[in-house]
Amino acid sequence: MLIELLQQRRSTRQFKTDKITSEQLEQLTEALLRAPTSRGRNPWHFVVVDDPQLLSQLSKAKAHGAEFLAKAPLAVAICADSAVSDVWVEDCAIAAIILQLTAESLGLGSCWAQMRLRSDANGHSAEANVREILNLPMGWNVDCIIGIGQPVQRLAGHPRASLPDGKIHRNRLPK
């Protein structure tokens, strides 16, 4: 059940050195291609990275929050051609969570590294850095990179009581 995956999922930033199997990779990539998009435009492109040198470079593409990519056995750069759809950001975000939930269903951990609107330690665009590292065309935007692998430690999901129930509103907000 999906709710069970959501209840157990946690961001994983420490991975075992175990490689992703070809069967797992096939399921992860199929899930990406099945992600819904606005008007079926499919503006996204996915760059699957398992080369340790590239993973190390990607881990430094932004100033903070991507270091875990250096030790991940797999990362997926979620990119889009913004000329194809004006809602490419949303389409990429949907694909990213589909990927993360699929990883969880396969017993893998994952973590999101935001690239869009981020910069590296020198103030350069993280998107431009990723574009250069992965040889992406100028028309492609980089939304995020998802690191995936076997978790070193499996943490329990957040307890139901810790969820921010005050963020749920019924019908409309009071005046």
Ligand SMILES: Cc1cc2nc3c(=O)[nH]c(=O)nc-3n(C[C@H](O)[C@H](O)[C@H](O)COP(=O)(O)O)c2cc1C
The other form holds:
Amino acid sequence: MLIELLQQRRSTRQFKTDKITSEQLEQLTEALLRAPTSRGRNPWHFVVVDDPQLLSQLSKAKAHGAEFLAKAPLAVAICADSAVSDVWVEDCAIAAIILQLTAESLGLGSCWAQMRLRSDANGHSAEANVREILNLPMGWNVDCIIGIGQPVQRLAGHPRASLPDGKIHRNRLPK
Ligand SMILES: Cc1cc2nc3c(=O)[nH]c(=O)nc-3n(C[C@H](O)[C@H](O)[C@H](O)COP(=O)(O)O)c2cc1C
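Having seen the form predicted on its own, could you give me the form predicted together with the ligand?
Every component of the complex follows; first up is the chain already shown.
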């Protein structure tokens, strides 16, 4: 049941050194390609990275919050040709969460590293840094990079009572 997966899901930023198997990679990439997109335009491109040197470079593409990529056995850069769809951001975000939930369903952990609208310690665009590190064409935007691997430690899911029930509204909001 998906709800059980969601009840247990947490972001994972520390990974064991175990490699992702080819069977796991096949399932992760199939899940990505099954992500729905607006008008079926599939503006995205997914760059699967397991080269430790590239992972180290990607971990420094922005100033904070991408350090965990350096020791992830696998990272997937979620990119898109923004000329193909005006809603590429939404399409990328959907693909990213599908990737994360598929990883979770395979017993793996993952974490999102935001790249779009972020910059490095010198104020350079994180997206431009990723484009350079991975040799991406100029027209491609980079939404985020998802780091994936075996979790060192499994954090407990958020307790039901801690969820912000006040965010759910019925019919109209009161005036
Ligand atoms: C759009 C988005 C951007 C995020 N960016 C980062 C990031 O750059 N670095 C990071 O370590 N975590 C990032 N996260 C993970 C969140 O910090 C995490 O999901 C949130 O704190 C809740 O924790 P949980 O996933 O363990 O429930 C991002 C999550 C989302 C959805």
